[in-house]
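The chain that follows stands alone, in the form predicted alone, written as structure tokens.
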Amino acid sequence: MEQRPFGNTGVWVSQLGLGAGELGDRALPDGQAADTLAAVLDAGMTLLDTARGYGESEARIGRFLGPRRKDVVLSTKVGYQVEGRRDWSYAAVALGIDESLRRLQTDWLDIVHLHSCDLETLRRGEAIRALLDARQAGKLRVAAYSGENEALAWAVASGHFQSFQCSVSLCDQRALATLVPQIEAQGGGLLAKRPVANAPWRFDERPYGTYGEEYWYRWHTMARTGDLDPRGLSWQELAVRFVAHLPGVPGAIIGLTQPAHAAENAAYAARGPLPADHVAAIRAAFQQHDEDWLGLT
């Protein structure tokens, strides 16, 4: 697995990492969660991205990582659900970081994001101040923002953050036009979330009411016309290779709970970038069909 510099932060990340949201599902057996984490690390995916809102995810990573902590980059997200504290207050961010340190059983966090707070919250500055104070105190290495669209644009321009996380996939390309080049020019890091767009090709019909419904609509709209063409690849391989080799995107985080899928996705990334004309066709398909397809939080 290729390891890449994360902007000018001094951190290095694997080109693919684990989006550990599903790892926190309480219905997932502990043994399967432990096996999945081990398979991810064995596949060279040393970037682990979690959040306080992901159920048991932080606690499981803390329990199962053990001595391999030194070999990984831990990324988490904070700002809410702290008992007795107003969401996005200074205390909610500061205490959230302390709780993440405890649950993850670590002395430091590599990357900490404000987790998709809105533009008004960012402008107030209270949450940002708490994040930067925690970095000054040595509790985290990289102060980051996770979000989309207008709030993400403000965060990039603000100069407060060293890295960012946003949706980038076949079905979510808005950030690629301007924000990704801006982040790269500033020396910032970027984590692409949902690089396989919740795998909409799993569904024969539009999955109404599910989290991935909008992505299914976008994928189907582009694919049914032939404008989005896998050219003989599986959709999963196409999606992984597209995002894993985009300029300005050092790391992409994939959610999974089956150990075999870690090696599978790593193998796809190792096959290298798609041909330049294929990447251009994918970008053109999105631009042609874009019906105000904003980044999905």
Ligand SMILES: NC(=O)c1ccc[n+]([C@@H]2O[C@H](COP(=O)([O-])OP(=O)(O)OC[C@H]3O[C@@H](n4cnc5c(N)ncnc54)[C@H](OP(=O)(O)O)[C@@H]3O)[C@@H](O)[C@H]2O)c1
Contents of the next structure:
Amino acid sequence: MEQRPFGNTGVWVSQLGLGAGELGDRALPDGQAADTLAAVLDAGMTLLDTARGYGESEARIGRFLGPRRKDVVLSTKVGYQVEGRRDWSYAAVALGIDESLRRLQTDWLDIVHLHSCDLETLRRGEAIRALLDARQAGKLRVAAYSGENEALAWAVASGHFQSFQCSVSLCDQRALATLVPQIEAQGGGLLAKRPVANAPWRFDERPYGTYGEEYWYRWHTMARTGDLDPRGLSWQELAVRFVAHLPGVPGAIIGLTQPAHAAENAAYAARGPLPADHVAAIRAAFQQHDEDWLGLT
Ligand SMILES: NC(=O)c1ccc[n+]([C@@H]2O[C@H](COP(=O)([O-])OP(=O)(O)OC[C@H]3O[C@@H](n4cnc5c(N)ncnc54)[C@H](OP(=O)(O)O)[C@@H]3O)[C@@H](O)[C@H]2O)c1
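Now show me the form predicted in complex with the named molecule; what you just gave was the form predicted alone.
Next comes the full complex, this chain leading.
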């Protein structure tokens, strides 16, 4: 697994990491969560991305890591759900960070994001100040913003953040046009979230009412016309190789709960970049069908 510099933050990340949202699901047995984390590390992924809002995720990662903490890059997200504190207040961010340190059983966090706060909240400045103060205090190494579209554009232009997290996949390419090059030019880190678009090819029929429905619609729209063409690869391989080798995208965090998926995705990434003309065709397919396909949170 390639290790790459995370912008000019001084942190290095593995090209694929784990999006550990689903690992926080209380319905998922502890053993399966631990097996998934073990499979992720075995496959060479040393980047683990979690959040305060992901149920048991932070605590499970903390319990699992123990002495392996120093071998991984821990990324989390904060800003809300602190008892007695207004969401996005200075205290909600500051106490959220302290709580993440405790749950993850660590003395420092590598990357901490403000988790999808809106433009108005960013402009108020209070949440940003709390994040930067925590960095100054040595609690975290990289101050980051996770979000989309207008708010992401503001965050990138603000100069307050050293790295970003946004949706990038076959089905979510808007950020690639301007924001990704802008982040790269300013030396920022970037994590692609939802990088396999929730693997919509698993569903024969549109999965109405689910989290992945919009991506299924986008994928189906591009694929049924043949404009998005895997050229003999499986859709999963196409998705992984597309996102794992995009310029300006050092790390992509794939969500998984089945341990076998970790090695499978790592093997796809190791096959290297797609041919340049295939990447161009994937970009063209998105642009051709983009019906106001904004970045999805
Ligand atoms: N910052 C934010 O606001 C934000 C928002 C959304 C998501 N995220 C992060 O990104 C993570 C993933 O989000 P996502 O689920 O929308 O997107 P995703 O990573 O594009 O898709 C994850 C899905 O892909 C499946 N999958 C992975 N590898 C596979 C393989 N080799 N073959 C078949 N299926 C495979 C997983 O299935 P199995 O579970 O069966 O392995 C899982 O259901 C979340 O957990 C979270 O950590 C962050």
